[in-house]
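Just the one chain here, laid out as structure tokens, in the form predicted alone.
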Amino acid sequence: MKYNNSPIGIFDSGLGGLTVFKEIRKILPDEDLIYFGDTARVPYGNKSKDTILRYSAEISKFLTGKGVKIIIVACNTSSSLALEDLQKEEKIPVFGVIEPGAKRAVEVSCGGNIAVIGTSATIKSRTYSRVIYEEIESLSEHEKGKFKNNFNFKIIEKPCPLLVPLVEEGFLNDEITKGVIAYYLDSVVKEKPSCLVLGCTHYPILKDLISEVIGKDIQMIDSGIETAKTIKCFLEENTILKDGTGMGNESFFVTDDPEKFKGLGEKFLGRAIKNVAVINLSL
């Protein structure tokens, strides 16, 4: 059996991608992981496409320079706007977080409405709608019929621009955050979706508050969990898993304020982060 002991690269605009990192670590404990958080330029959700393309390309170049075997764009905004460009430019596989989440939403919805929340840039791109419809079209005629026979079927996409700044500032379990979530999601709940896709990797850290607002009848889809499953299957199918057992090595890089990243990041992961290095991408 072939192996590949090179690390996996994961990047996000800030802290949110740690929710993907956490799921990757759970399902692939042996792998070496490199995480990059662009904390000096967070959030990405209110920036132009050209800016997001440039930022994503800079980080991707940094990670390939570290010898990673694959890159996970653990940012829905970058996944929606920059993924195709990165896949064309890089010689190694590059994965986003949108397709796995969209695929799971189609699987569990049984023809019911699907809701997606994300940053303004992600929602404006309509990438989730496009990928969800592509997933529906790939179904068998019987399964596809569940959607086509529901003439009222729709995809509800809702931008929630304040949630990323609240998470990045550490308002993880506060009444102000719950109030903002309710402000955004009350109208979504009225549409009676079968499931809600957390279309930003920052949002899983707010799962409990989101659950209080949407109730138990709407199933939450965490794209980080679905992405981790996709990555494991890819590594196994292509025989590029790491050769060895035991906890893999971890490296963390940010563009600003490593102490803040470390403090909040430990809340995301539920454990200590040993070292965080600061990188100036303009160099």
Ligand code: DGL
Contents of the next structure:
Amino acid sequence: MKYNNSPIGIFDSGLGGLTVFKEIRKILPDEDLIYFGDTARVPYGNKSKDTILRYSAEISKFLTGKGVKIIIVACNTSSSLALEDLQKEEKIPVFGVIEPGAKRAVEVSCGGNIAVIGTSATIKSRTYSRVIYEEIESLSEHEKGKFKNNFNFKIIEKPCPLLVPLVEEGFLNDEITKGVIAYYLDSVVKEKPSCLVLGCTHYPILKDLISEVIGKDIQMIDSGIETAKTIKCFLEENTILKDGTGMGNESFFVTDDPEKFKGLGEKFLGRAIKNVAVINLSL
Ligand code: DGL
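So that was the form predicted alone. Now I'd like the form predicted in complex with this ligand, please.
Let's see the whole complex now, leading with the same chain.
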């Protein structure tokens, strides 16, 4: 198979990465996509760095064994803690979801405060703050000045650990979930951020509820959308887009019950999911 016609590998701890998968499919309809959801071991967000590194490396090996041309780590927790190691270990390009979201936040905030929500592990790693400051440093002097002249500029990082289990249990449009969002975000809104980065791939599915809580003045940044744009540019610039037109193939691998994955996954994607296989990574 020609290298450019090889599939793209996308992985997450569970279902959340489907929000990234969906955005990739929208703007790259020809590409063959392989999605891996580590549903037996989700959540990663409350696990140690060593465990997240080990799980992420195992999945990357599985995907490279399938001949993928690039890997997308469609999990903020894994992107925060394991991306650099994966990039060193793998011979193919490996992309995370943090940098594209952080870049967009810096673009839209114009010197205003930036809020980030994510799992406990993502927030504890402070990776978003580090990458946002790197993005600010890479700006022109004029643009950088907007941040330097705002002496009160701050990045507000807030862990929201209850949101992933609520999504995984299907509480997608529910008063309980709205109450939990308000519990976490009321204090964030008081800091008047210009934007809110959805720093967990499960959160875009809660966009409507989050918007009801934070109002219209705070722009939401969906790192899935930003990551999809980054990937498209990379494939174009390196002339490794897949040949031909039409719908690319899709296959899904999970480490636990495929029916459960399909049930909720179809709500994430808004369409049917076919070709789901169960994999035991320890074999
Ligand atoms: N999808 C993960 C993320 O983006 C959240 C789920 C988990 O904790 O594993 O961080």
